[in-house]
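Only one chain is included here, represented as structure tokens and corresponding to the form predicted on its own.
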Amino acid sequence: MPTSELALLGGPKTRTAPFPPYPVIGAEERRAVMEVLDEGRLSTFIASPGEHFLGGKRIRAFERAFADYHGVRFAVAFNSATSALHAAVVALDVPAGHEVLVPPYTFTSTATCALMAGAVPVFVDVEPETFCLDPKALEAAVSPLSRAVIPVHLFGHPAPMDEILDVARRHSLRVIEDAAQAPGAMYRGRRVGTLGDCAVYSFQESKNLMTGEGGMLITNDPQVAEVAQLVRNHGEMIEASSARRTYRSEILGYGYRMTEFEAALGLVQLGRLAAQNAARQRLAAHLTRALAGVPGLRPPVVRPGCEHVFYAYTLTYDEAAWGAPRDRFVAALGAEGVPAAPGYVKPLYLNPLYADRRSLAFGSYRGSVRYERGICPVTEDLHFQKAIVLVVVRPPAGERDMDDIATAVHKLWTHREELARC
């Protein structure tokens, strides 16, 4: 017989069934994809009469619908948010050898998009409550070589944009919002993505709005939109008078085009976004209530004036309250049948790409950027000791699934002395 109630030590698991799988794919998504197959036009980035080499009808319809949803003039579809970020840095004319200020607690492409354009990322620490870029740290990081900043609305919570935009204005920085994890989130009455010079979204299959793979850039600047379209499509310009393809490359471009399949899914998913986000918010609120009274675990913070869309549900762990390190808690939670991650991604500057300067972009850089342990202490504290990320707080999971998470956590708290000893 087991000597402990903890599943980690041989006791019974709180939950034996897996959590419901994501993404949610219904009859509308299947029908939309089959219509593309039946028509037999899968990409349509061609110069047919009347078409302007800007993609098929669904791609253009998805762009228009996405722009309208955000109340902006332009949306440009891409095969990934990484591609869209690269295009954004190019479109905002960040010179090679100059700096783009980015948080280190984000997906890799928030920083590599600078290297892809010949610029260099400078990592700026985050706020401990929201995990988003700290405006005070941003102010301190600006140098004469700084040209742009990429605030990330991480996990679905808006970054403190008023303060970030104030720093950007005073130092003439262009602003690219990374809203990959926050479609539909609100900041003081405005949708995130509409506050900077442009914004980028991800439609990878784990996202709130998913197309499998894919991305979008939005902007009110016609020049930014035009350059983004060129970068997406091999740098080729279309002859305006005839709408014919000329194969004339105006700038260095790439094959970053979305397909009609992804656009078809995107149109359906955009129609579901409000309901999907509302479901995430209800589940998050339910779980937060169920975890009330558990010491040493801070649920996600939602700042006044912000609407969080909960791409992920993040807890902040206090080892002193539990008497056990964060990683042991996460292992015990997993043993109870609740998947969780200890932290998010390792602070990006600790990767060999930066530590060893493994990019040609560094050849033209004359600044003094540092990539070493200790430059962003809040990020390191969160990642290595405090942050816990739950990605199952999303539909089609329901409140009973959230109750299982809470039951497992309460069980661990009850047996925390055993957890501390194991």
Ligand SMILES: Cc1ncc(COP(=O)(O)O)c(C=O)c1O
Contents of the next structure:
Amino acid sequence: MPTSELALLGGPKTRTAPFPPYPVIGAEERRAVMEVLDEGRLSTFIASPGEHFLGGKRIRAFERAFADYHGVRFAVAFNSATSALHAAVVALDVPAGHEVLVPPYTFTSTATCALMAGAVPVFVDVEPETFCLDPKALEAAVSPLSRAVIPVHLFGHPAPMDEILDVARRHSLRVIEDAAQAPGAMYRGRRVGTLGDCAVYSFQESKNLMTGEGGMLITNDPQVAEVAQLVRNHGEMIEASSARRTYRSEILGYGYRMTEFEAALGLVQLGRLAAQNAARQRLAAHLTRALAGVPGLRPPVVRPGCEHVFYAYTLTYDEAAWGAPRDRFVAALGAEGVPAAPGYVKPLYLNPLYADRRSLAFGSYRGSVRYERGICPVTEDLHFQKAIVLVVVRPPAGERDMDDIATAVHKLWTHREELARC
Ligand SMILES: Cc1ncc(COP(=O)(O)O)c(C=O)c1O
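Can you return the structure of this protein in the form predicted in complex with this ligand rather than the form predicted on its own?
The complete assembly is shown below, putting the previous chain first.
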């Protein structure tokens, strides 16, 4: 006989069924992919007479639809957000040996894109409420070598763009929005991604709009769009006069092209985005209501004027209220059948890549960037002590699934003394 009600200590689990899998692939996605196969043109980037370096018809249609959705002039499709970020740093002309300011609480490529372009990331702390770049810390981190900043709309919440843009303007920094986790989010009446010089999205399979793998760069600047197109496609320009492939290398480029399959999926998924985001918002609101009254757990903060699209649902844990460390709470929640993560990605500067400066980009760097524990205390506190990340707060999960999460949390609260002791 178990001696405890807590599943962590052998008691019955709150939930035994797994949460519904993501993504949902519907009949429209299947039809769109089959049409590509039936037509037999899977890329068409490799130019033959009459076609050019801008990609196949679905890629161009997806780019147009994505640009129109954002009300911007250009969208350039990529095989990932990582490659789009790399292209963005190149297109914004950040010189080698210079600095790009980035938060450390993000996915690796927000920072590695600087290294890929020969520049060096400088990590700037985040705000404790939204996990996004702190404009005051940004101001303090600007140096004579700073050339660009990459705010991240982390977990689907917009970064404080007005304040960030103000710092950027005063210090002549170019701005790349990393909107990988926030397609459709709104900031003071404007869509995120339309506020900086350019923005980047990810369509990797876990994202709100997904194509398996894929990415997009959007901008109103024709020159940025053109350089991004070149970086994506081996740096080879098709000469307008010949409409034939001439293998003429304009700049250093890469094989960053999207396929027609992904574009076909993207067109369908873009049509679903508003409903998907609304479903995430409803589930998040339901869970937040169901958790009301549990002390020591702050639900996601949504700043006035911001629309959060909940790529992930976050809780901020207060160890003093619970009497047990966060990691034990998360383990106990997992044992109850609710998957959650203690924190997100480890503060990026703690990786050997930075600590040991394992990139050629450092060769030409003469600045004084530091990569060591303590440089971004808010991020460290969130990551190591307070942040809890749930990715199951998304369709096709429903309100009953959210109720199970809340039931498990209430159970842990009821048995918190046992949790504190174990
Ligand atoms: C904030 C952020 N930036 C960039 C990326 C990179 O996206 P991709 O996997 O499409 O290269 C991700 C993906 O997880 C992300 O979350």
